[in-house]
Every structure is written in C-alpha cells, then in structure tokens.
Amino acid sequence: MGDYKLFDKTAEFGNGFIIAFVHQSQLLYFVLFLPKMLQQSYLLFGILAVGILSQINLFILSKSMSYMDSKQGYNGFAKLFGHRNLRIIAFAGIAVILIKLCFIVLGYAEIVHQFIFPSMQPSWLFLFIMLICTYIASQGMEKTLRFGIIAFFCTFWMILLYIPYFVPPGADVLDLYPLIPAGRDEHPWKGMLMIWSSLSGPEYIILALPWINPKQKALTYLSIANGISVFLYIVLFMACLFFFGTPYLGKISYPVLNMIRYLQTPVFERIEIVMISMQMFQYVFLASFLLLSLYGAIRISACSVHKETGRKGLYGVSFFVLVCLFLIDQFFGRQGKELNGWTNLQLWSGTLTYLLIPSLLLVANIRRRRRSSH
C-alpha cells in the first residue's frame, strides 16, 4: 500500500508520533462513558492493575514491531501471513474497523448533540463529521498522521481543567472509600473488562508502521503513552468521585464532560463548549485514520491492492460508513442513553483486538524466523 497515492511515503515519524497516537487512542472512551460504568471507588486499583496488563501487552506489540520490516508495508504483511490468510484477516478487519469508526463518530456526535446543539438532528452531525474526516483522509495517510500530532497538542492540556475538583471545600478523602469492596461484587470482571477495552487502540499503530522510523525504540514510547493514559484515567476518575460521589456517579451521563459545566471563569461562560470543540481534533483524527484503514482493508480483501488508489474509492467507502451511521442511529435508538447495545459491541470488539492482535503478530513473526533459520 505504501507505493500508491493515498498511501505514499515521503517522511518517517518518530517518538512523538508514537506517544501522540497511543495516548489519543486510549483516552477516547474514558471521556465518553467509563467513569459512569465503573462507579465504584475501589476500581481505582482496577485501573492500575489493568494498566500493568496493558503494559505487558504493549511489550508483546513492540516485540512484534521490532521483528517486522516496516518499509515493506503490504508486502511485509503478505510475507508474514501469506496472501490468502492476509485477505481473510483483512476481511475480518473490515467489521472490526467499521465498528470502531462508527462508534467514534456516534460518540462524538452524541456529545455535540447533548452539550452544544440539542435541537439539531443527529443525522446532520453525522454528515458534518464524515465530511471533515473524508477531506482529511483524502489528503493521504501521511498527512492524516501529521494531523494526529496537531490533535495531540490541541487536547493534552485539558487535564489541567480538572485540578479545581481536587481542592474544593466539599472534597473529602472519604469520597474515595471503600478502597476494598465491602461486599461481594456480582460481576467483578465487568469493570476490569471495560477498563481493558478502553485502553485498547495502540494495536492499530501497526497500520501506520510503514511511516514509523524503524530506529525508534517503540517499547519506550509505547510505555510512556500507556503510563500517561493510566495516570489520566486515575486522575479523572478521582475527580469524578470527589465531585459526584459514588451514588450519583452512576446516574449521570458523560460525567467527565458534565463536571466542566460547573467551572466559572471571567472569560468563558461555558468552558465545556470550548473543550468539546477542541476534542473534535482528536475524534476526527482517529476517524480519518480508521477510514483510510477501512479503505485499505477492503482493497486487500478484494485482491485489488496492486491497483492504483484514488479518491473516488475513498469517497465510496465514506458514503458506505455514513449509511451505516444512519442505520445504527435508527436501530439502536438511544433515548437519552449512551449508544445502548452498540457500546457493549464496541467494548467486546476492543477487548478482543487488543488481546489478540499483538499475540497473533508475535506468533507469526516467531514462526517466520524459525522457518527462515532452517
């Protein structure tokens, strides 16, 4: 894919891109819904524990990346899995990428609809977001990845907005109790599964492998990004517990964003509108990247990867995604709830991809190295 128009390569990205990509992909779902779904304060330890497991998974991913020749692009994956197996993997990847892409657009559109334009039909928001994503993706993978670095600098500072929630007169350390569950949790695995799925996303960096400098020590920067994400998870969850308390946290939609409504400044009356507007960079970047990845997966599964790419094909894929968004909005009626069953589908999808992709790559690389040594 690296020799064609949308996937050409004229530059390589280093450590800054790895940190920006991984951090943005991991922080996405926590902002959307996770504090409400966790609710219990003892899951602060759950975030830390799953963060350690995520670090082990990133170690496996970095090993896989170190074994691969990033310059070969599609041909490298074809040598690793075989053309037939790669087409099967790409065909399965179409569904996974489509689910993630639709969830990102639906999630951000729901936020904009609830906080900024409550009287606007969601379908217009879908169209507006997809038009932006299609334009960015049409500039090619390289420029889309550059846009990801811009998106990182537009959003990473937002954690500073939550500092006031740690020092109000009403904040009490007792709001973080119990640190150990007092009774038996009926579904102790569910919260951990949600955290794991929310930390998913770094596995998609293999799709940008041809544009990453092979001399970079990927594990170091993957670890930095994972550590930052886990730290922000803990800080945001603690802020939610201080502000809402455990009983009320489970009853409010988008607690991470609703908290900002209560901040008052002499400059901005509604800071959450500024925050949500800036977050558009993050959501649009990931959606644009996944749109190009979906286009590439369709080309591989259709055995047309060696044909020249063009914007018409990308526009067709974008229109297909837009139709899927309209259908999901109709059949998964939200009625004030965040995406309902679609959320669970994405949670399971993210859990499986983050667990299986690094291990599958590592096993395939080890088998290839053993075959080449005989």
The other form holds:
Amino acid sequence: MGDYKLFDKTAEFGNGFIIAFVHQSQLLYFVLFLPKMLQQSYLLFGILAVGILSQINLFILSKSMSYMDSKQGYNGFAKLFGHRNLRIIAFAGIAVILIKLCFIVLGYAEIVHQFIFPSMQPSWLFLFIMLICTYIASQGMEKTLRFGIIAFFCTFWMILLYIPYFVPPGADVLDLYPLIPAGRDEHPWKGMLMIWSSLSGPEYIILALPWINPKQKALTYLSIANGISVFLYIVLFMACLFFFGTPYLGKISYPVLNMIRYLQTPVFERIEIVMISMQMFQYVFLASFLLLSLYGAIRISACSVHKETGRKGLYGVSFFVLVCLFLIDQFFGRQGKELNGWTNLQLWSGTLTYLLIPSLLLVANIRRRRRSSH
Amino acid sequence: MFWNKRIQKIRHEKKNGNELFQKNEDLSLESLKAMISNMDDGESIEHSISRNRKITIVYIKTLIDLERLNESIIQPVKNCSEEMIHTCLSSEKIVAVTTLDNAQKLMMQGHVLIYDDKGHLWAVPLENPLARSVEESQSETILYGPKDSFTEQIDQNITLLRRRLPLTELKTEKFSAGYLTKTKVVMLYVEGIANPDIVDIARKKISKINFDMIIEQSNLAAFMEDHIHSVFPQFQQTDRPDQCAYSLGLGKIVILVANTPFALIAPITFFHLFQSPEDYIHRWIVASFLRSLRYVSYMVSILLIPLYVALTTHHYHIIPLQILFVLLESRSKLPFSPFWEGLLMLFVLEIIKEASLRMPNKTSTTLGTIAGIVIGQAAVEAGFVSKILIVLVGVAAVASFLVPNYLLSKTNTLIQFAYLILASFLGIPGIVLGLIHMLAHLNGLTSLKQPYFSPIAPLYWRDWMDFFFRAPIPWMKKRPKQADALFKWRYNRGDG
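Following the display of the form predicted alone, present the structure of the form predicted in complex with the partner chain.
Let us now look at the entire complex, which starts with that chain.
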C-alpha cells in the first residue's frame, strides 16, 4: 500500500492539456439542449457576449494561477487561505463537486436512456460508469488528467458531423433571422444564465494546478479553448436553427442529438448512437477527475491530507457517489425533461462557481501579496 | 500470523536460493575432481611435464574445442620448463583462479582448468563456439533492406551491432541472470545519447533478478516490465540488428540475452509495436499509408465481430434497410443468438490458428484448407453460423495479421472476447466502455518508467513525425521525446 499514491506528481502537462481540459469541461450536458432554451436566433449574439464575459473571467483565473505557487499543491493553497479556511472551502467544495459529478453521470445516463436503451434501468448505467471512473481514478490524478487528452482526441471530431447542416438546400440564411429582437423577451436573463453555466468548468483547472507547467502562458491556451467552445456553441446553435427553425426548436428535446438522427450513410444510419457512445469518453474523464477531487476535498476537510492515500478511501467515495446517484435518480430523475429540479441546481451551482472561484482566488492572492509586502 | 510465517519462509528460501550451489570447500585436486564426478563429459587428464612435475587438466569436453586442446594447451605445457606453467601458454586470456566457486563457473563457461602440483590453478578459455551462421530473419522479413539477423551467439550479435554503430560510446554492460542458467545478459546503449536515468533503471532491474532460470529474452522481460499483469508487451522483441542499431541511435536501450536470437528494446510505446523496419524503406507517403492501414486493421480485428454482435443484438436500426434484409435472411434459420454465434466462431478460429502454429509447415497448409473451406462452408450449410459472420470473421482474422508485432497480435483474441461480452450486454456503449478501459489501461502503462501511450498521452508533438504517419526522414531532426535522449538533435550541429 505504501507505493500507492493517488496525488503523486512525476510529470508536468503543457498547453495541449489545458486546451483539452477546458474545452471538454465547457462542452458537457447543457450544450445538448441549450439551443432549445435559447430558441431565438438573435441569441447567437448572446453566446458571443457571454463568451467574451467568460474570456474576462478566464483572464482573472489565469492571473490567479500565475500568482499561486502551484508546485506546492496543498501547501500552496494552505498558504493562500490558511489551513482552517482551506478546510472550510474544501468542505463547501464537497457539495459543489458532488453536484457536478452526479449531474454529469445522471445527464449522460439520461441521454443513453432516451436515445439508445429506453427500456434499460439507468441504475445499470450508473454502475458501469462509476466502475470505469473508479478504475481511471485509481490510477492517480496524473494519469487521470492525461486521459483527458485521449478523451479529447476521441470526441473533438464529432463536430464534423454537423457540416451537412450548413449545406443548402437544408441551410437557408432566412432561418437565422431576426438577428435583432423584434419585441421584448419575457425571460432574457434565463438564456444568458444557461450559456454562462454551460461555459463553466474551466475553474476546476485549479484543482489540477500542481500538474500544470507553470512556465507556460496559461491565458493564451485558456483563451484558445474558450474560443473553440464559443465557436462550437455558435455552430451547433446555427445548425439547429437551420435544421429545425425557431418555431420547432422549442418543442424538440435534445435538438443537438436529435438532428444527427437524420444523417444517413450507405453503411450506417442512426449515427447518434455511435456519437453518444463515443461521448462517454468525455463524461467519464470529467467524472473521474471530479471523483479524485472529491476524495481530495474530503481528505482536506477531515484533516487527513498528510496521511497516505489508499484504494479503500477512493472506493468508499465511489460507493458514496453511486448511492447518491441512485437516490437522486429516485427523487429527481426520469421526469422526461432536460431541466428538472436537479439540473436547475447544477445550473445555479455552475454559474456561481464560475463567477466566484476566479475572483475569490484573485482577491486572496492580492491580499496575500499585500500582506507580504507590508 | 499465517501470512507472516509464509513471507518469512519465502524470504528464507530466496536467501538460500543464491547459495544453493555455492562451493565452500578449499581449492584442491580432489575438490576439482569431485566437481566433475558423475559427469560423463567431464574429464581430468594428468600429464607429466619437465622437472618431474605433474599437472592435471580438467574440462568438460562438450563445452570446449577439443581440436584446439592439444595444440593450445597440452603440447606447450609438456615442454614447459618455467616455474609458472601459464607463461608457456600462448593464450592471452589466462585467468588465475583462487576459489573453487570461480573454477566451477569458468569451467562451465568453456574454460580448461590447469592445476599444477604446487596448488596453482589457471583457466584457459577454449570455448566451442557452436554457432550457426548469420541468416535472414524469419519473424520480420523485409523485401528491400538488410538481410542479416541475430543468432544464439551473443558475441556475434554484439559484432553485428558494432558494425552498424562503430562508436566507442556504444557501451556494453554484462550481467549474469538466473542462478541455474547463469545466462549472460548484455545491455547496450550509446553513452551521451541514452538517458542515464533510464539506463540506471534498466541496470537495477537486471541486477535485481533473483530467479533460477532465464532461458530466453521473454523471461528477462517478465522481470523487467513495470506492469506484469498487463496483456501488452512493454519491451519490443526483435531479431533484426538494423532495428536495434536504429533504436540505440535514438537513445534507447537494447538488451541481448545469450542463447536466443532475439533482443529486447526499451523504452517503447504502444505505437512502436505497429512499426516495421520497412516503414523507413518505402517512400514516406507509401510508408504512412501502410502504417495507418495497420492501425485501422488492428481496430478492425478487435472491433468487427463485437460490432456485429452489438448491431444484431441491440441496434438493428443502425443498419440500412437493404443490408438489414440480407442480414435477416442470413440469420433467419440460426439456432444461436449473435453472441453465441460470434463466440463459437472466434473460438473455432483461435483453435485453427493455434493448431496451424503447432503443425509442421506442410501440414498447416492442409489444415488451412480444411479449416477455411470445409469447416467454414459446412458450418454455414449446417445452419450454425451466418454467411455474413463467416465473412466478418475472415476479415478480422486477416486484419489481425497486419500487426507486425506477434506478441501484440496475440492479445487481440482476449480483447475480442471481452468486447464480445460487453457488446452482447450493452451494445455499442458496451464496446466504448471496453475501449475506454483499454485506453485508460494503456495510458497507465510505462516502459522503463517512460509513458507507454505517448505521443498521445502525454502529448509529445515532436514524436508525431513518426507516429500514425511517417514524415520524410530529413524532417525528423530530433530524437523522440519519449526516449528522453540527452542529445535531442539528430543532425550534427558542429562544424564537422
């Protein structure tokens, strides 16, 4: 057991990892039904505006990252916040990470349930996903983060499947009108909030900070990843507008996936089955990363951070998450809606973490620098 | 308590294992003779030499060159009037032996022991080379390129490498592995290019081997691998000196094992197992195409049958209507489900593959015909399997032969069976689960502590020059990052 170290560090990750991580954390479950929530074509500008806001947030995040002594890992954070405060933050982090983790697994299981196995109990999927996540997480944080690059390569090509939707006669530029709103929207903030929450996720990179090479320009690569994500959001929304049109878009569930159903090749039909299956790479990677982060947060809260990490602890956390998944599914799930009470909780949780974490880190860093200069 | 006792017992046995054949007796004529007692090929001859002195020559006749014994030792010694007999011998490699243990070791390596009446013992090397000539590689044949391959003679193999890399920096470190076999193991690396940390890891791993027998290179690899439970080989095994020389030049380590014509190369990645020496002979575009074909074939060989099972069991709606009609017609009278049908066929295929390997060459051709035509056609006509599955199994089997590494191609079967089970339970998501597991496993592997799944994870852009595609050789200006070579540039940046 002595050799088993989950948070060991033998290598540093470069720019490719930052792009892969941020991009994958921004393109999760919400993107699949975001066009339905946005519906109006002028909200293309909304995506762009929130993308720019997200860029400002990433600038703050990169500033905080550059101030931090990332090599020290836990001790670096402890210096920044103090041991007691860090334990409190970690305790709050348990809830946030748990919500995100459950949301990822539940969201994916819901998609598989709707599109591939409607008669299958989602509980089986929870079990399989958690088993594979535990396997990946048990290899340690370094290898889990490295798996993110594999997940990126296995999923990024899927955007190419949407190219046919931009080709006439299916695509008509009139479907993109009106680009300026004709009247007042009842809940203009809701769509924007959803975009913001969808773009959340890069803030979790601070949990991987000790494994990131501090010499590289993080902002450049964070910006590239954010740019790619915003571009993809716009592409997907435009594709949905071309294919379904504004009036029908609000009535279809998971429009991003549903439109792929209509693609046909001489060898395969229903390509969305393959696509959804391959997306498992992305969901499993983030779930494994969050599983390890959850384990880490529990260890910090329980003041056992200096004790050796063990398989039993990780398995215990996995089992705990599995139980949570069953319970949430029992009380919130299977309502047939994308936005149920549970996903609404993640919507707000994602919004708040993306808004607060970079700012909190920046403020803490500035305070610490001021204190040390006095 | 039970475990503690058990561990103590194992430790005790391990400790004593090293000393099992150690001789603690004093060096004397009796002890030398006792050494060859009950050995039919062990001989001791007494000779009288000048000044009324006597010498005893002890040797194993099956290990030495008997023709040279008379002219190199007996004749010179007979007329020797010197005080120290060894001065009369022309051989420059005479060793003065002081312990019985050493005497035994040298004798078993093909030395002749000369014991004089004053109690001095010398060992003269007279080993019978017993070597076959350098021949063409049987396991990795190429059309255009060097035709020589390693033999069982380790010194000859080193010569083949030294001729390709005439450098004093090409270091050869000798080890002995296996306390019964005392197998000679030689580690080669180019000093100044190979990373000393990796060399040190390999050195420590070989030195730590405490086992009775190391018969061939795979035995050694088993002790040196970082992950012994993995199905994937973490050392490349080759009998081609050109490939070893190329790897040495890139900063890798080559390990030669006596009495085997195969060398081990490390550190490697999973993707090295798809590379062939021919890749560097073809034009780069052709080589890139052939290499990518190998990757595709590997995926086809492990995924085709599980995909068939997934589609026919869970996802009929993926298949276009025209193909679906053909499939339904083909499967309409079958008594088995797609899973059992696939499992049966894969099982039969593996039996045929294994049987053809064990058969003599001439018989295996007949076996192939019987298996391919008789069993295949008869199975379809009997209604056990569908025609489509026969085609798919054939394609998957042929695709598996494209993988140049034999050890890797053998892992296909296990992976196929695992995917088959997953496909029957969960369809395509099940296969993807299997893929995730496989890639996560590969991501976790290391070869001499270097990442096994690079240049994807970790992302080494530099190494993509020689990865899925093979870039033109002049473009490959740097050594692969994965080998962590000390000197990364491949071209000489000095004035010369």
